[in-house]
Each structure stands twice: as structure tokens, then as C-alpha cells.
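Presented as C-alpha cells, the chain that follows is alone, the form predicted alone.
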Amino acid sequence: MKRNIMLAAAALLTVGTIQAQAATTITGAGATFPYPVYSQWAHDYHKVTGVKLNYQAIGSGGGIKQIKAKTVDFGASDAPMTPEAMDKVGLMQFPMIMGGVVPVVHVKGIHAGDLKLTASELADIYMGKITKWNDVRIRATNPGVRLPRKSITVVHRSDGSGTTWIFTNYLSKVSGEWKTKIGNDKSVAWPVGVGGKGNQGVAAFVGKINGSIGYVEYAYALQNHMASVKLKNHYGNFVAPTAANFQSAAAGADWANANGYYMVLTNQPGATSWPITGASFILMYKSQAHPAQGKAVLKFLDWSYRNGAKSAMKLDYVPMPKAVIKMVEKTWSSELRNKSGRAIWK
């Protein structure tokens, strides 16, 4: 049933221009991380209002490029822009949803939750230092699990990706060598592996290649019945990727004091916190050349904030707290203006 809904929503997002003339259409592009929940919200919002969303899930890097080029009404990125970078081009950002990035494996006989990895083991796999599934370190972390003497195929993103930004931000926090040699960005010089475009591309490669490991947004792991890995968190516990554990990581986020809503949720404290948790952000111009279109975007986002929590949780995302929503919408009123300087949201 969920698969049918998602396919219907995806078809809605790619509606042609002829159909778009029949009703208001808003456009966005960027992160694939929130695509499943944006698809569901678009589907539900269209049924209520007749307004369509044309959202291109092209990766956070592409979303930032398109909003800078003013070819879409909003951009979407999982990598938060710094206040300085936004000020240079007149953008603002705000968090829309939170969720988890999840390592997934395709190893014969290994199911979701069977395999545990420490932070250093995950980093060393992606640096090409651990190359076999029966490596002595992985076996020590997983007593009783039958691990084959098989080469590890590393799968990563090939496009500029906020999911990659979150993933490499985590690896940079837990591995000094990773931070020094590879770093944290939407696109990095991967030491090993094959690249897939979007969460979809990574999921497809992992699904095909026995012995592979990749990283995807959790909804993709669920929808594709992938074997997710348990990770050792900052507290020292091995935890599974669940909405409750994403919420635990997000619980301490101090959005009120986050300059320009710049917030990173990786490797957070807490006994059950999932260590690769992140928020996804919306990017809009402060000065709206087409204020009616800008207001239409805000109406969709406002509706999603207020009516989309249930569907978000069904897809294992973490909705924004009500206090943060109130804060964000206050920011809309103070920062989003038309050419005459009048607020487009009150």
C-alpha cells in the first residue's frame, strides 16, 4: 500500500506543463533525503487544495545551484548553508524535517540489525582499510555472526549530496584520519568504491552487489527492504535506526540559538541517539520577485508542518517540534519580503 502511494506521489511530482496550467504549481529542487516525505505531502496537499508540487530530487548540491539560478521557487539541502554563504546571495534557510542516514549492507545471510559496526570500523571501511567482511575487527564486534570471507564493495553518492554531507560530517567527527585526509562536504574524493546517483542510485547498487555497503536515508532502506546496520553511538551503545532514536538525537537541538538555523545533529549525546541524524532545510530568497508564488510555497510548507506529522512519522522521519515551527514562521514574517519591502507572510 505504501509503495503504491509513493509511486502515485512520484507521478504527481513529475506532472507535465500542460496539466500544470490547470492549477497552481510550485517548484522546488534538491535533496533526495526528504524526497519520500515531500512526495507524500505533495500528494495529500494536492487532494486538499488542487495545488501541485514539481520537486526535482537531484541532490542538495543541485538544489543550491537551482535556487541560486532562480529556476525554482525553493531549494532543498541537507547540508545547512552557513549564515555568511546565505548573506552573499540573499538567501534564508529553515529546517523542514529530520531523519536518519543509515548504513545498509548486502551480505548473504545478514538481515537488518544483524550486523554491528563501530564508528572507526565504518570509517576504515570507507577509507579502504578494512576490505573483507570477515576482518578480525568486524568479527570481534559481531561474535556469533557468520561473516563470509568476501571483499567489501563500498557504495557512495556520485552527485553533490546533503546525505553525503551528513555522512562525512559524522565520519569527520569520529575519525581524525578521515577529517584530515577526506573531510566533510557534499562531494568528496572517495578513496574507494562505486558511485550511485541519489539515494535511489545507492540503494540500487547495494541491492545488486553481494558484499556491498552503502548509506541511504532511512525511508529508502525500509522501502527497499535493505539490511540496516546497528552503530555504536556517542554514549557507547549499539543502536538501531528508528524514528525514536532519531528523535533522541534531535532532542537536544537548540534551534533558538542556531544562527541562520545552522544546525548539525551528528554524533549527539544520549543513550539511544542514532549517530547519523540530520535535518533537511528549505532555501528561499529573502526578496521575492514573485511574492504570490513565494506565498504559495509558504502555504504548502505551513500545511505540511501542521498536517504532515503523522505521515512523516509513518515514513520514520522526525517532524519539527511545534516551538520550532512557530519560530520558523516568525522568521518568514520578518525576512521574506516583496520588492517594495512588504512581508509576504503574516
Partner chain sequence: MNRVQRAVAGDTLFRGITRGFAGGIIVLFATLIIMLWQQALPSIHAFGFGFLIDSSWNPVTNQFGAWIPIFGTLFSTFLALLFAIPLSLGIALFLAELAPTWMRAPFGTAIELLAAIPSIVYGMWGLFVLSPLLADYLQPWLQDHIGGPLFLGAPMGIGMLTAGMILALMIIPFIASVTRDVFLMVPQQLKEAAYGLGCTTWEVVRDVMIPYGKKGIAGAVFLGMGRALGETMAVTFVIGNAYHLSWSLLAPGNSIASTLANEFTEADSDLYLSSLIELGLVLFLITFIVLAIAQWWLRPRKMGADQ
Contents of the next structure:
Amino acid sequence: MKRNIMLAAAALLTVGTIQAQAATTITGAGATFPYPVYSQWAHDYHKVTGVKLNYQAIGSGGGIKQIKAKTVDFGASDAPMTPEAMDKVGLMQFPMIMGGVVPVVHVKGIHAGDLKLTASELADIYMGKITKWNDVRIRATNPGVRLPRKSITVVHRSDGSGTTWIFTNYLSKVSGEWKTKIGNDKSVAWPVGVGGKGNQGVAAFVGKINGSIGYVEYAYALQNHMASVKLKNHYGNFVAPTAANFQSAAAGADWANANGYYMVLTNQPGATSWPITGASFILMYKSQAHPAQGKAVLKFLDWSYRNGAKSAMKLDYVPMPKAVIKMVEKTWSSELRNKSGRAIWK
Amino acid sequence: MSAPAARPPATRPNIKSHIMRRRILVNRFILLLSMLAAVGGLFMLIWILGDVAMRGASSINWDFFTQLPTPPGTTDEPSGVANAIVGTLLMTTIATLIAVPFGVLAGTYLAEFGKESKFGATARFISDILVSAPSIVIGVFVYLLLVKPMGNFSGWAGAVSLAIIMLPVVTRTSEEMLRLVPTEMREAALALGAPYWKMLVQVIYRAAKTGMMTGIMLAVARVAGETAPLLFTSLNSPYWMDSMNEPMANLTTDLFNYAMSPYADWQRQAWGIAFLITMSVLVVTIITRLALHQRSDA
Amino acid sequence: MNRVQRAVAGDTLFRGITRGFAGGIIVLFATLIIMLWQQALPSIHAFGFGFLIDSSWNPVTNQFGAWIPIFGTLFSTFLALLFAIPLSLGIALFLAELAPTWMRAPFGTAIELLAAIPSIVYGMWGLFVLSPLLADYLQPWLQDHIGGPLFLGAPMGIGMLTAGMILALMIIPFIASVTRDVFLMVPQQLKEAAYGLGCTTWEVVRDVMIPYGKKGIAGAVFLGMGRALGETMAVTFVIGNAYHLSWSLLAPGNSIASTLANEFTEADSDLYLSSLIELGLVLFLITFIVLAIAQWWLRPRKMGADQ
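Would you generate the structure of this protein in the form predicted in complex with its partner chain, following the form predicted alone above?
To see the whole picture, the full complex is given below, headed by that same chain.
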């Protein structure tokens, strides 16, 4: 019996080694949110170049930890690192892809786009200060919409996530009380509500509980036909969560003056900007111990910037605006060095 | 209270038959409950499995076993999890090859030599504690032990973390099963002049075989569905592996990634993997059981 | 060497080898604890013993206390054992004594198969299938017919009760299969002697089989309990993940393993990470205490049937 198992194992090992070839392999790990689109790009890039890019979703915290431990060629995080934190270890970051966070509701008779909310109303709902759907303030914002006398059930993420980071970042920007009492992080001490694991968990609760409100990634809301809410943006317009409105938030942002690309796309100016937009970042060492490997990463990223927009939009992600891409690639050549201080990009 | 005294002895048989009736009733009641529990267990299994099969069986086709994974929404090329099947098989097999001899021998010590000793008691207690280790903690441990010092994720690290999760289950079930082999069997073998170790290997292991097999199967089943210990050890990969020294594809991480994604085709694939894992454990269990039976018949 | 010497040498060698492997488990555990302890040091220094009884958990302010997850871990495991032990004994009895012979092997395999379902599937099944049923039928019924502090709060279908039920389902195969094997290993003569005295099946089980296999059954329960204490993904989906302290079975709570599953991959501050690792250590401590209590309770008394 045991011999048979050994034989089987040996056979499997040989199967594994037959595949051996000298193709470049790049490993990256981190944020969960961009995992599908990075997989798509890696898949397409592999077909074109034969380079194996392996991106794995182990969480943004995990991505930062792994790049620090140098077990991967690049890390990825949904929340940008602060310039100080990066300088301490010699990392640099840049935005790769965008998405948005969308508040979704389950109220009988309310469909996608029917309900409008202002920033302070959203914050007060999540702080437990607005508890009924027919609250005076919600009614005032939504003349003509029939709102039930139902309690609001607040749903949030139970797991740490970039989605929560962006959402609470927005609430902290628009509500002083939220900022001081609860704050901005990947998981926070929620004053009210129930927690669902992942977008799946949040969607399950919102789908099940009549009178609930939750927040999910844009792709998730779209793919699952959830009733999204229109939000009042910085400019004063009520806007719907659409790819164009995410891009307008990114285009309006002042990237040139964002030290180390520390830029959060929430509550950005612009008439049509969706207020809870976020970018996902790539992390790399400024000084590359293996410049060839570093260059291979950059080549892939460059290829994705140029050729990945269409496939990203197919998966409901939002590509970076061209101007930002140009800026990022300029930063590559000015900041990424090999051991002897020579630029590794162009 | 005063009834027995007040009653004439002649009614005694009646009391007895009354007690007898009650004993029989209690017996029937308990047996009924036992049957209900068993039927209930089977019902839950069929319910969950049926649910998994309904959502997952349609993903299972030839491509599923022979092709590499594709991004969500891919329609122009075939999609499968062939690399993850091989990766999971490799890592689980290696983990089993580590954990079974280790666990069986440690269990042998606990059952045969270390019954009363402090050393044995400590090892037993520690195995019991190890069962409760959350799989993510084992993953972190192996990460610190192997991945970080070596500087890269690897299939070996994944196999080791699975082995650590299996180990206490194998150890404790082996011990329990060896312990239950009746003393007479040992004495009979020893009386024939066999050395103790020979008696153990040839008589006691054979007697405890079925029970130990249960433990091993439970241990394999336990790791078959675990994502957390692999996330920080073997990582995962969408490609074929070249060796055990690199990030290795595996079914459970695929299952988790696919299940949590927004895309319908990936979610279908997730159910397909769940179905495959459960069915594989079923088939392996049945084959080993049959092999055991044949061996003991021959 | 003559035959006897060889036999003795073989015995010593064999004993030494097995002892080495048993020792290996101790070494493994010691390494594990030391490594985790090192990682947990920042949190141990920052919070001291207060970590165990503090019920705040706030990544924003970097204030961490383990009390709510500790409570949730114990509570959900207790519920799981409460459901699983009687059911498992019933199943084991059925498989070992009652079922027709042809049915035993397939039925037993089926029960073992419950252990093979990936825990994320249990989680999602619990969330999408079981919890709506509980929310619509069982929980309102419990509130109407039993009520009291155990069943307070809105019936949402997730929370301690659901977690306990899913956990029970996951540990039944462990307890039931091992117990069945234990029952099967009770010597036939013992059972026949008891039947010969006119015992009913239940009496044979109660007075002969359970006492004979007491230690084995306890071992099986420990296996199940350990599994329940550390189970991660399934619990995470259904326990509700709220940092609230409540005795209500319907209220959402949290467990150590689910906190780890929820927050470990995203935690990036050092204190946060080390608090999570310390939480893992606390789970070992809990298991240690629970096992110590259980073993003291099961210590051999005058009627010890085995050994």
C-alpha cells in the first residue's frame, strides 16, 4: 500500500518536472480587489510573451508584509502607504487600476438609482443616528420617493478590506464626527450593524434583510444587479456609480502634487465625480537587487497600462487615465535604480 | 413509598413485568433516537452534497481536469484547474507521507509504552491542544519557519503545514485504536514467543487497522478543504509547477478566490472544485476501505 | 546475540523510535509556541494581562482586547458539543449495533464524508441555505415558545446558534466515526455476556460498551472539541462577526478563529498583527484549560473500566 503511494508521488513529481522550462517567472501578491483583472492581464501577457506572472490575492496587509520580507517581486495594496512608511523601507508605489465602492440598499419598491443620499446622511446611517428609512432628512433628499417606516439594518464587511478602507476614508472626509469617533481603516469598530464576510457576505445580508443598506465593490453591485444609491458629490451633484464617473474622479485628482502617489480618490472635485472612488496600488523596492526581475515586472505593468484597458472594463474595473500613466512611467525611470544606481526603466 | 410493603408478595411478578416493560420501552425509545440521529446525519449530508452537486456538477467536464485556469468571463478558450489538481494531490500526498508514519509511531508510543509516564501524558495532552490550532496559525508558523528564511513560497512549505494539521488527528486516533485491542491478543502473541515489537506490528496494528484508517481518512479530509494554511506557504499559481520549490497551484485557494469573486463563471467553477474535493475524498475512502478488506480476506 | 537478546534489542530500538516521534510532537509544539510568542511580544508588552479581559477591539486606535472573541469561542464550541455529542453517540450506536450489516460500511463512509466537505462550503451553505430557514422558521418559533434572555434580538439567522449548528455538523463525523470504531472494538464476549444476563441493547451500550470505551470516546470528543475551537472559515460566514457581548443565541458574536480569518490578511500595523498572533496563543491557552478541566473530570475513579 505504502509503496504504491510512494510510486504515485514519484510519478507526480516527474510530471511536474517535465514541464520545466526557462521562462521568466514573476511573483506578486497582495490586495484581493484587483485579483481578477491582474489574472486577466497575466493570462493575456503570458500568451503574448511567454512570461509567467503569478499574482495571488493574500490581502493588502499581506502584500505589504511580503514585499517587506522580499518573498515576492512586487506587492499590491488597496490602501496607499504613506510616504513616510515607504521611505522607512525604501519602497515606492503607484496606482494601477481603479474601482469604486457602491452603497446598495434593499428596500421594497426601490430600484437602482431611485434613492439619493447626501454624505452626511450616509455617515449618520452608519453611525446609527438615522434609524428609519422615512427619516425626515432622507425624505427631504428624496421628494416623490415612497419610503417605508422601516428600521434601517446596517451591513458592513466583517473582514479587513480595502473596500472598507475606502468607504471609511470617505466617511471620515465628509463627517468630522465619524473621523474622531470611528476613523479610517481596513476594519473599524462599527457602532451598529452586522458584518458579512467579503462582498459575498455583505450581498447575502443585503439581499436577505428587507430595509438593509450595505456597501460593495462596483463590479459586485453590477454583476449581481443590486440596487445602488446615488450620492451627492463634492461639487453638489447627485451622481450614479458608473465607470465614467469613476474616471472623472481620477482625472480631477491632483496626482502631480501627491507625494509618493499618496492619493485617495474619495470626495474628489469634478461635476460628475463619483465620491467613493479608489485606486489599487503596486509596491516595489526603489533599489532593485535583481534588476532583470524588476524590469520584467515593469514591462508587464507597462504592457497592461497600454493594452489592458479594454479587458479591465469588461470586468467592470476602471483603467487609469492616460495622463496618470505617463506620470507613473516617468517616476519609474527617475526612482527605480539597480544596485549601482542606474535607472532600470528607459 | 409504602406500596411494596402494602402489597402481597403475589403481585411481585407484575412489578417485574412492569419494570421489564419499562426497560423495553426505554430501549426502544433510545434505539429510535439513535436511528433518527443516523438518518438525520445522512439527510444533512445528502442535503449539503446535493446542493454542492447541483451547483458544481455542471462545471465538471474533460477541460476541468486537463486545462489551466482562465480569467473570469473567458469564452474563447477552455478552462480548468488541472494544475491545481496536481498541486493539491502532490501536497496532500507528501503531507500524508509525513504525517502518517510520524503520527502512527507517536500514537504507538502513547498507547503501548507511555501510558502512565509523564512524558507520554504530556505528548498526549499536546496533541489534543494541537487539534484546536486554527489552520491560519499553522500557516503563519510554517511561513516563519520555512518561507521567510528561504525567501520564497513553495510547495514544500504547503505540504509541511498540511502535515502539521494532520499529525495530531492521526496520533490520537492511532492511540485510541491501539489501546482498544484486547489484552488477550497481546498475551497470545507474546506467549508464542514473539518479541514485543513484532507482536505490535504483526498482530496489534492489524487488529487496529480499520480504526486507524478512519483516523487517517479523517485527517486527510480535514486538510482537503483548508485554504488558510496554504495561503502563506504554498501560495497559489495559475501555471504548471516546475518543481516543489516554487509557489504551487492548489484547489482550495482557487476555490476561495473563485467563490469570493463577483463573476458567475468563476463562482460556478468554485462549486465545481468543492464537488471535486468532496467526491475525491469519497472515492479515496472507498478504495482504501476495499483494499483493506481484500487484504484481510486474503 | 541469541534470539532473546535480539528480541530485547529490537524492543528497545522500537520503543526508542516511537518515543522519538512522541517527543517530536512536543518539540514541534514548543517551537510553535516560541515562534508565536516572539511575534506576539509587542502586544504582550502593550496590553499585559488586560488583553484577556478587555472587550475593546479597535484597529483604528490600536486598542486590542480578547474578551469578546474568547467568550464567542467558548460559547460556540459549547453549543456545538451540546448538539454533536448526543447525535454522534446515536449515530455510532446505530452504525455499530443496529444497522443491518450491509448498510454499515456505506453508511459509515457517508458520515465520514461530512468531514470532507470544505469548510468554506459549510460556511456558504450555512449563510445561503441554513440561515434563511433559521431566520424564517426556527428562530421566531424559539422566541415565541421559549423566549427569555437566550433568544433576545432580531431573528437574523446568523449568530451563535447558527455557528453552533454548523460546527456540530462539522465535528459529528469525528466523534461519530471514532466512537463507532470504539464500539466495534468492544470484545464480543463482554457484550454477549451482558445480553445473556437479559440486558436490553441500550443497557448493554450504557453499562458495557460506553464504560469499556470511555477513554476512546473521550478522545473522540476531544478531537471534535479541538476542531470546533479552531474552526475558521465556516464560523466566519455565519457567526455574524460583531464585537458585542451577549448571552442571546440569536445575537451575532465573534470567535478567535473567525477574528483571525477576518483580519489577519489585511492587518498591516505591527501592534495589530502581534495582537492577532497573541489571540492565536490565547486559543492554545483556552484549549489547555478546557482539556485540563475535562481530564480532571474524567480522571479514573473507582469504576475505571479500562486499565
